[in-house]
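Okay, so here's just one chain, in structure tokens, the form predicted on its own.
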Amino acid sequence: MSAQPTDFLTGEELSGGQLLELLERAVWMKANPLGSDVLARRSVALIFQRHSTRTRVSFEAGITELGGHPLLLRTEDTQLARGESIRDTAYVLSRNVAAIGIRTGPDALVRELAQHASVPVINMLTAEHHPCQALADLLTLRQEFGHLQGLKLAYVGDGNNVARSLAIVGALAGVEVAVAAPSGYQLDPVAGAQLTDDPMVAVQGANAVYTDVWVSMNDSPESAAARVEALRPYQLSDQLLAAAAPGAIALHCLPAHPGEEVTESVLYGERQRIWDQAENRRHAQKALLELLCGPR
């Protein structure tokens, strides 16, 4: 039996069996939103060094439903803004909360936080990984198709942190992941993902076609224009979705920019499950918190 994970930084902390059990628990929690009080009378620190809608809302609401108190900490609210070390911050928070979530840029910062914290640390987003999003994505597939083993997911666009987490966590669940991106934007080889520069190749036989924004909050205007031009052939459109497997669904981790990475007809069409996907962040993260913070 695999040991209970102490942190959730990339998704690789889970075994395949633990991941599937977590997702089944998330299905139950979605049907029974107040069915667990694992965080009763406990707090969870949520450090936000990057803007957020879905991450903040889903974690705050989910922690509350688990009986806990979400303790929101922006960088400017803490001594991190004045140069206090991550190590010291980890020591202080560990004395006061049941777990720590952090949404930031450098992966090294999250690893350092986890190294020194004595409570579970959850990666809510870094430049290299977005594992909580991948949990919600798999939960969405599980609910749509009734299983995960043998499904194929095609990701088209920028080979970013979302694509990397899909490849890592998808492999644990038996989901084949194909990533289509142009040269210079492709994902590094990871977790057996199939890499191609042709979106039509990637979507062949795919049960879901997934995309993300082309321009992030940290891109300069000059690089943004170059990115849009390079990624334009990778737009998630009705035509691309039609080339996937019959019954394929469209996914997007949001925020979306209709007319760029996804067409408006796909974003709001009958074959998208994007809004279910956004809601599923809460349920998947509740199951994760229960796994990390429950009895050992």
Given for the second form:
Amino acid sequence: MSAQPTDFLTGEELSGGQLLELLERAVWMKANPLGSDVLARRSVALIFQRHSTRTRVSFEAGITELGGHPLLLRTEDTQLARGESIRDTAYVLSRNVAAIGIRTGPDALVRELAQHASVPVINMLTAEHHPCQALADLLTLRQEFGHLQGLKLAYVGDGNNVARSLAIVGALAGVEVAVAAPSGYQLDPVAGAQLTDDPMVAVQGANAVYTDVWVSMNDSPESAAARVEALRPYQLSDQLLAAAAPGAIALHCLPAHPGEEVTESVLYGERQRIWDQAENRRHAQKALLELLCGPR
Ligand code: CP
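Rather than the form predicted on its own that you just supplied, could I have the structure of the form predicted together with phosphoric acid mono(formamide)ester (CP)?
Below is the whole assembly, all chains and molecules, this chain first.
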């Protein structure tokens, strides 16, 4: 039996069995939104050093539904902005809350926080990883197809943190992940991901076609024009979706830029499950919080 994970930084902390159990629990959470009070009268600190809509709302609402209190910490309001160290912040938060979520840039900062914290640390997005998003995406696939093993997901566009987390967490669940990106924007080789520069190759036999913004929060504004130009052939359109497996669905972690990485007809069309993904953030993260903060 695998040990209960202490943190959730990349998704690799979970065994395949733990991931499937977590997703089953998330299905249950969705059907029973007030069914668990694992955080009753406890607080969870949420440190945001980057913008967010879905992550903040889904964590705050989910923690409340679990009986807990979400403590929003924007960097500019804390002593982090005045130079207090991550180590000292980890010590102080650990004396007061049940868990710490953090959205920031450098992965090293999150690892340092986890090293010094004595409560679970959750990565709510870094430059390299977005594992909470990948949990919600697998929950969306699980609900659409009834299973995960043997499904294929094609990711088209920028080989970014979302693509990396899908590759890592997808491999744990037996989902084949293919990433189509142009030279210079491709994902580094990670376990199980099939890499190509041809979107038509990636979507062949795919049950889901996924994309994300072309200019992410961690990309410099100066690089935007070049990124858009290079990534234009990778737009998620009805034509690309038609080349995937029959019944394939369209996914996007949002926020979307219709006309760039996704067409408006896909974003609001019949084959998208994009708004389900956004809702599933809450259910998947509640199951994660229960796993990390529940009795050991
Ligand atoms: N998908 C996602 O993480 O959305 P936010 O940036 O709005 O949190």
